[in-house]
Amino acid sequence: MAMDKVDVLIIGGGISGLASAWWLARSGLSVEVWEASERPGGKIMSTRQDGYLTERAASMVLNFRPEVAELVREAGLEPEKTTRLPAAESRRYLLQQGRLNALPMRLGAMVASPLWSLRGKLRLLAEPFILSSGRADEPVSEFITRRLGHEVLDKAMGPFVAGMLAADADQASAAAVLPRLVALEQRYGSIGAGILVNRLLRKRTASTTETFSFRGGMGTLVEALAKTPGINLRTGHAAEELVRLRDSWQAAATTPQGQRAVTAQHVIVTTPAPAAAALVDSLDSELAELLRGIDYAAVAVVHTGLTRDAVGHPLDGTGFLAPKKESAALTGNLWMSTLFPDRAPPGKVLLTSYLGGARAPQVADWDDDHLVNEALEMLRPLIDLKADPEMVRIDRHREALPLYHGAYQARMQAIAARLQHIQGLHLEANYKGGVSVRDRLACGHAVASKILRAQQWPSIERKRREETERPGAKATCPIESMDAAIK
């Protein structure tokens, strides 16, 4: 069996693996990515059907991190970006008492909104005066109720956690799911005070927040990262074994051409938790058990394309979220043709419904007709749907998103503690650090930076010498550049 040697082996060619590979390859390391399927990107995939552009999973990037902006720019994706259309910037809707009510996206407008009762508004305004008394791994429901009241939980945060994260607010860890809000309380004693301070300091400390996708959909991001010079992407490579050698790693995979093995200084495992557990079991059974304890939610995505005159609602927003008491299975609906251009043919609209999650696991067993009927039955009275869709596409994910439920922070701390004893092994998937594309790109940056700081890399030194020796070339240091990006 042939044995190749690389600086870093990445097992898993989803967005986490590709992002990690991009940051490493641009610094001069030799990087190989193993992907078990025949295509990279994991769940991210854009599909054209009858003139409609649908997303199998992630549909956009909501970014406020400078390293993510750097990746998009340096990967040559800036010309491919498509920003949110003006019609989708002002509001999101909330399903309440069988009707869609506008949920403003700015704090002041939220306080003035008729969504809240007088009592709810007074409770919201009292937030700065509430003492900080949260416990470790406090559930989202307890954190939000304690700080902002029951109405904000029922009408905003509960639907958000279910619709965006497929999770249950009663079980999800606030520190894991709402890290920025928890950090504001811990640092300033109040969410409101923290927001005010951050706004005052925004010109000096915060980056621009923007929502965007790409021409051709989110698959454009995957394609660009996969084609990065220096990344050796190997599809059809199913990792089977990891062995720690004296000062390196040896990994074996099953491929269409037979067994293949490589040695690497560092290995990054970016597969879902169950697959990662199987790989590390022989190295650390306790680590494997911690990974097996991470649960996933099943989600079905129903895309419907309709003529514009078949929908009576103005569709003047991003879409709507549905609280559990209003809808058992449908957690939300995105108005994709309002969000971004070219998602539907002229004179038509594309609506994407999300069903299932932690609150409706039974959805995973529904057939296609059941899924479509459930989505349409909910949509008809809400958006004045007057005709059946001309295009339907269904995407199913039995393990859509990891659930940050229970004592999740403690679990992550225990995993980190186990990894400290396994030199050169890194776990970097969406069960750690956030599930959004923004989070995955940022976490890829962080793990690459950690590896770059770990040792002096001969390949980086060779690249530096080659660039320095070229006539007129200036000396550069990729490690210093990476560190500067971190700061």
Ligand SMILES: Cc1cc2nc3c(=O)[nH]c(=O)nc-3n(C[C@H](O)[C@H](O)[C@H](O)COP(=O)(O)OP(=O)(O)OC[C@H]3O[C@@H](n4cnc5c(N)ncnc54)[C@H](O)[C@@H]3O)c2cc1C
The other form holds:
Amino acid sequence: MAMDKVDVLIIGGGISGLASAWWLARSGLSVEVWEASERPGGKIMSTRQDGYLTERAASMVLNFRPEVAELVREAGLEPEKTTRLPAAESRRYLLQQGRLNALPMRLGAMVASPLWSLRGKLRLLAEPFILSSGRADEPVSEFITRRLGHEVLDKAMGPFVAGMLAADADQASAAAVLPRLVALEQRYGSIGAGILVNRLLRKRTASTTETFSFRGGMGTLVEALAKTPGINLRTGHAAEELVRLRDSWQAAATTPQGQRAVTAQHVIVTTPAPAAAALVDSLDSELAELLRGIDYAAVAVVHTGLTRDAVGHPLDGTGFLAPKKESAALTGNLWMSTLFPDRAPPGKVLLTSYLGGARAPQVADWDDDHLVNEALEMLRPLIDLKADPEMVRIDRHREALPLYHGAYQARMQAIAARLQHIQGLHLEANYKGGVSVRDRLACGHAVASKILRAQQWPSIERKRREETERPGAKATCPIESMDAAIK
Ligand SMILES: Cc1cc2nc3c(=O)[nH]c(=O)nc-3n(C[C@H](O)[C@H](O)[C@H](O)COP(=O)(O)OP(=O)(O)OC[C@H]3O[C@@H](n4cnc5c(N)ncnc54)[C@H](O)[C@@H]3O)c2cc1C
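I have the form predicted on its own already, so could you send the form predicted in complex with the named molecule?
Next comes the full complex, and the chain you just saw is listed first.
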């Protein structure tokens, strides 16, 4: 068996693996990425079908982190970027009592709008006087209701947690899903007071918040990262074994050409948790057990292409979110052709429905007709559908998103504690530090910085110094996916 030597081996070629690889290769380390399938990108894939551009998973990046902006710029992707079209800037819709109600994008404007009851507004004024529960891993629904009242849960957080994280607000850990809000409560005793103090001190993670995709869709991002000079991407490489040697690692993969092994100083495992558990089982069975305990939600994505006049609704927003009491399986519908240019041929629209999540695991077993019918039945009255779609595409994910449910922070802390005893092994995927593409890119930066700090790499010492001395280059793995919307 041939045995190569690399500085860092990355297992898994999704956005988590590619982002880590990009930051490391940029610092001059030799990096190999093993991807089990035949293409890089993992869940992310953009597809052109009949003139429509569809997204299998992530369809946009909501960014406020400087290192993410830096990666996009330095990967040469600035000219490829497409920002949200003006029509999708100001509103999203919420399904309430069988109707779509327009809501402003920002929570502040949302609460000030006539859609918010006087009682809900008065309840918000009480927020600074509410005591902390003192409970670790309090569920999102309890945390939000306790601090901000039922209306914020029903009209904002509940539908967000379901629509964007496929999770259930009654089970999701507030500390894992809303870390910024929980930190504000812990630090200042109140979310409102914390936001005010941070504003006064001008404490912001970045100066601008931007929502963007790319001309060719999110596939452009993963393809560009995969082609970066210095990243040696090996597709068709399914990692099977990890062995700790005296001061390095040996990993083996099955490939179409037979077995392949490499030695590496550091290994980053970026696969979903069940595959990571299988890889670390022989090293630390308790770590494997902690990983196996992470539940995943299944999601089906139904893309529908229609002629513009087949839809009566003005489609003047990002789309709509559907709370669980309003909809059994459909969690939301994005109006992709309103969001970004060139998603549908002229005179046509592209609407993408998301079904499943924690609320409806049964969708994983529905056949295509069942999925399409469910989506269309919901859409028909809401957006005044007058005809059937001319294009339908379905993308299914059995392990769509990890659910940050239960005592999730305690689980993450236990995982971190076990990893402290396994030198040179890193776990970095969307079950840790946020599921969004932004968080994945930022966590890639954080793990790369950690590896660069952990070892004296003579060839890159100068670059490393530049990196750590650069202002604003503080590497953190943020865990702040959800509450980014609250400013
Ligand atoms: C339907 C949907 C919509 C979404 N929308 C958005 C959005 O609009 N914006 C946003 O920011 N985020 C969104 N997300 C979240 C985001 O897309 C994902 O969290 C992210 O892409 C996950 O990346 P990852 O690299 O951690 O995992 P993955 O993409 O799952 O990559 C893991 C890789 O590891 C490989 N692998 C597994 N086992 C092995 C092995 N033994 N050896 C080698 N390789 C292996 C797999 O083949 C895979 O390629 C969405 C997710 C879904 C499912």
